[in-house]
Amino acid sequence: MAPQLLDRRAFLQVSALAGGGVMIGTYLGPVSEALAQTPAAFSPNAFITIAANGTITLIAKNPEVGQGVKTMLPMILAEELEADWKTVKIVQGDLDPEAYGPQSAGGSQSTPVNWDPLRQAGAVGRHMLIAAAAATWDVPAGELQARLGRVHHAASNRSAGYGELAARAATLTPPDPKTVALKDPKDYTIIGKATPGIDNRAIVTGTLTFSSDFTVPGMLWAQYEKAPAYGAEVATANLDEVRAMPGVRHAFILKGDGDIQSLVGGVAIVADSWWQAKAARDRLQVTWQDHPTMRQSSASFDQQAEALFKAPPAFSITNVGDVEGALSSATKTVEGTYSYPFIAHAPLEPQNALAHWHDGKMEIWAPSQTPARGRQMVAKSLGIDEAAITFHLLHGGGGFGRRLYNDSVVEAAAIARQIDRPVKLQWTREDDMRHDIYRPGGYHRLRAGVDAAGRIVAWHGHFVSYGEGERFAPSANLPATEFPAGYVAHFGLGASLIPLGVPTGALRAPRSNSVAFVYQSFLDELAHAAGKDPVQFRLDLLSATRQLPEGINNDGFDGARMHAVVKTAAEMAGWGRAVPKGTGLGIACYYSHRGYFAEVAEVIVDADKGVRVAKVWVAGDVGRQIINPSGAEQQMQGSVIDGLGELMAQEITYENGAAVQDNFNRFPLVRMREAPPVIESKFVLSDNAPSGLGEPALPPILPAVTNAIFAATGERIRSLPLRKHGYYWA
């Protein structure tokens, strides 16, 4: 997605508030629609509200699921507005794309999409307040300066607070946002300063209302039983027995809408309390109609992959040069088969949503990462007008891509449609793990050759993934541009697909979180086969000019930026230094979601395969500006720890079409004692627009650790998780 920048079709609409305040909202819609509005009809959901008493309220427009955007985006507004950060109020905005533009949390898009529009919105507010002061004092605006919520006139030693100027500012004609000067970064007082999350205190004291905590008066609680095999419909259910249980108000069957990422068939139980609904569900006895997914299993996937590897790829993704000819003339060739499992998102807060159908309208409260998409799905599934749906954003306890998918929202709305009261649907942990939208597994068979100088001359990959024909299942694809594509003269990549009935989708750093393990591990294999240092091997490769064939859309990869972070990470770690026996250093790099990251892991492996990650060094390039260094560092540390969990023990396996793992005892997260004692991070600033941090720091940690294990033990890890190979956290 390209950033949505304000242009001549965008404008600011301002209205006076009761008591003399002013509200400023940036609109991204067509100017013809905007001009049809009058100040009296101005939307209350604007970005900036300034009350007559000087209180400044900033709207956080994007969903907050722990990634820090509720702090970071208002920082951009406050900086250009010249507000006093210590006194501003931050309010979570509801879904209103006409007022706010795109509202989502995914793909590390919050920074690149909002960087320019929010700076312009804040700057226009500052400009109008200065203009109001100039008109009030009859002095040139150029003589005035805004600072910490006040406008100052040095020549006359006068100043006025924003609240005093708000009413007059509301009478002024807003300027074109593109004409308003933005602050020089050297003058930033908020952006670039480490800023605690605005909800930190509430989180650690247990007073923050997460989505699971949210209730409304008179609501009921719901549980929803779905088939273990995805997409199967209800055949029979003992509804009469369930309806007779204490507190149960309703028990009924819902039929699926045909989309396994939306509403699948099941039995809804609605009761006075969650516990009563859960107790009734425990007594529920359901039989399910036969479904093709019931015949799928992890064992069958492995068998099909092995059979597909015995034949050429079913179709080509890219084929540059003469791969077979170059391989036959290579000085050395290396072959390796890699695989990784399906995994679940496993956010600490299971899925939940609250819905109320009343007066022909649907009102929803949920922690969706894509609320606009959620509203569309509810409208489509239930056959109601999208305009009849109001969507309130709640604070989510983690997302990692899981809340991009609104299946729980659709379920809550479908249940509420049958009830005359608000209904809260709260999944259990087992629901969350057995009915995820999973990161797909995959298989790679790679062959590559190096010449006498140790340079890669050919690369061929056969990717066995999931889908039908040549259509990949969601997030199961592999682009033709994945590095080292464009840096190898003879490069071929083909794929074969296994039919799949399991729902798949994006998990933090989608596709990158698995492909990085494969490609960066295999590059390490090639470096050792060539007798080259792994860092220098990558630097030499990145020093070449990238050449992609015509017809292949460039993914924006910049070898010079990656070269810089690899070099920086190696320098941070003291690459090349001697380490004790049983200790290894491993490096990996990856380009994901516009971010360039390289990571070095120092790993100690005991004689019985106990693993300790002693230290990790992270170098990243996400542009010229780090908006909140505190949040940025947390994102990098969190990415490393999250990736270590995927590396060591996380996998979802299937039997009879159903997920086997159902809780953290069989799908463990990293515990504090298992996390690296030190994660040292550094940003390599470059003259590029700022980009996001939710995704790109995760992918390199997996191959960095497995490459370090090879350096320490000589064992090459080609499949995940590590515990399949006897490793464990020491």
Given for the second form:
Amino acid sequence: MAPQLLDRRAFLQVSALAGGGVMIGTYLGPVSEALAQTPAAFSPNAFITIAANGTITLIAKNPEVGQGVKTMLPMILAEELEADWKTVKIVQGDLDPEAYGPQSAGGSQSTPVNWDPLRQAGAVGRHMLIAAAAATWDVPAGELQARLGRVHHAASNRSAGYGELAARAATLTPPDPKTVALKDPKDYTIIGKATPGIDNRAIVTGTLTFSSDFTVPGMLWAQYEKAPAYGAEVATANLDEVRAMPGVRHAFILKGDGDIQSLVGGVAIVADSWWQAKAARDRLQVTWQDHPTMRQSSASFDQQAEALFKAPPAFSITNVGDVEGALSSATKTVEGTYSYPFIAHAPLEPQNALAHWHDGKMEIWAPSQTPARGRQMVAKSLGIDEAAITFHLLHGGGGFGRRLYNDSVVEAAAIARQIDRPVKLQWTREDDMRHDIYRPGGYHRLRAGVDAAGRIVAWHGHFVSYGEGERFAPSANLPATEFPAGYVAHFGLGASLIPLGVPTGALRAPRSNSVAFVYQSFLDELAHAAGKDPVQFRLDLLSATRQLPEGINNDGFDGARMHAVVKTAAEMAGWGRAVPKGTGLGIACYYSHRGYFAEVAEVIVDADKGVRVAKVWVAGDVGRQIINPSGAEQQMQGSVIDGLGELMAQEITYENGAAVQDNFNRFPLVRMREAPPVIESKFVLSDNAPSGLGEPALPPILPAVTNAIFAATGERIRSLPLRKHGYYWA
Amino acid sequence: MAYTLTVNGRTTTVEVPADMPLLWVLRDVLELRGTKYGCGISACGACTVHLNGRAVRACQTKVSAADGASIMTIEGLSPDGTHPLQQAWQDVDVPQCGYCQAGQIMSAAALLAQTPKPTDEDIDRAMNGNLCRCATYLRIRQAIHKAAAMTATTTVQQAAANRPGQDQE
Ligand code: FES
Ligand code: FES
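Okay, that is the form predicted on its own; can I get the form predicted together with the partner chain now?
Following is the full complex, with the preceding chain placed first.
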């Protein structure tokens, strides 16, 4: 561990001297040479380096894909270090979990996982700098104060910059991070302040190096043509003709590694420029071996779901009380079948990765959300030792879960393995959309009953999803704790699975982004059946104490916190006020990724089914502290508008095993004029540890809008996308 | 084929196929990578540049159609990143992932050149071809208004400064 830390320190100095940015330091030469030439610096841990000239370099440890962690995590460090935010340098850390701890971007985990460790890391640095000053001036540490990168001694009117103290601090033993005193939140000067993204200037001047912009000397460009149906291998390809195209250096066939979420078979074309590779690919003629996935289609999925609904669920997920008995004695019962399609992530920067195989080592540059997993996948797929793989993190043009999967990283490495130069694989938009790791579709048949007092007495769900036997396909499952589990005395959920040969996975707010629509719409149906106001109905339900059956672990859901955000959102929206004909207010609430969100949408529907979301009110509880209010608002607005895109028109369908939609003309995102002009948001601060915001504001917006459409028109939307029911953005 | 392009004020000749899109000439040949690839079919606006002052999608502009033309990319919008839009974008903290923003700014710049004081409707119309997957739209609109206000102030100041008979300090 110790020598590694030394390397890390040296490396940080190299990066700091090079002015940060993309870390090509290790690529250009061994770190130790640079170390010999640099003056001593103070580095209390892997995250912080203070040079003798006072330059403070902070490591942004997690991958940045637009969720703002490259700004937000260093804010936490700088706050406790008492650094001057205006002058700190922030450098993206490469993959090095031994030094930095877990490095991933997903599940809104960056805040909860790093809140304590990074505060401690910053505080350790501050304590050591104060101790260094105390020793230098021979005064008690208690008389000293750290502020904006300097330590002050008020009594003697002395002060010293961190740079001056660095050499001495470096000789001290760091205190135990677990016991070091942290700042009182009321003294925060960085945390809680709206802080613009640290890369903004580079972004608006076109100088930020996104992954697809990153190059190394001597590199080539690759395209990779895969079977439209997932997992089929190449039968024949006109490689000679392709090789004769201008600029083409290589054209070869790769076999898949047997996992459709990793490497599938295809034809690689490597050329001097991307456009030449693309032009050659346009000439490529390839036939594919027969594969069972060629026979799957959206129509066949629908048929299988219908057949499965005719029988009871194949297996039970939870079963509490006497569901059928309670249903038959309920005052009113409601039944509905809901469904939602597969959708793609479609980050604006299509997947890409650069790989270089040299001297028995694989070097990779990519914007992975899970670089550690990417390294494992490459090692496994290509049979290389993990230790021989270096992973440099680059800035990604959007993630949304897509860059959790590293399939393009494995492809780039597999292509690089065959040639002797660095090679950048850059997918087309069509590759990206037809070879996504899709949000799985699903079907729910729900039955529930209310008693004479309007309370839900029984609830039963039959979930038809995808998978094998009782094993769900990735991100196609549903936990036994899914709300309103624990709030309904007789509660059952069972599932039946359709076999699937489509890669699936997590899309921003996985599961929640689809289940919220189903459950929160059905709750609305029940409120109306019970003759109750939809807000009051939810508040009443949440007032009870949650009771989960033995053996089922609580998912952390706290009804009181949800109750508070529902109330707040309703108040913000003026819930209950009269609205013009054709306008409706809808509410929905959802708990995911430790965040509680309630949203109200005001929706106007015209006679042609043209829809406008006039305004959205968002109330959220993500704990006691919003670290960066500007980033928080961005995530909230982004989530709401993203959800509206999923709601209105996004759908991937399959024919002969292949995705039909291949670009934004057939897979529409929300455009500016379609977005709600106003999204008003409020955080309900609760005494809980801060949690993440990349996801939890998304799920409620879909049912908030469909519930509003019901309020406006009386039409209950039970399947997505909305466009299928004749709606469009007015 | 050889084509002559004036990009950000510098005239160069490129030797490329006639049907090569301007986007890839900029990115691969001239190594100006501020202009992004998002869809390749004029559906996202990430590749927006100015061709003789008009906002065009570089992914669907063949290099042959740009021969002799004057092209401006995000790198040439201002010498030092101080175009009012670049300023406003930072003040409002618009970018999330940032990938679409060069295209957004180039569309907005073309709008402001034509319509210095745009209404919300003007903005919606001019920006309709620019997708933002991170959905930064509300802040984009806010930043365009802000830049328009900044431009107006600058113009008034300049006009005042240029007024004959008035002393400057
Ligand atoms: S890349 Fe040109 S419009 Fe999308
Ligand atoms: S900021 Fe990410 S696509 Fe616009």
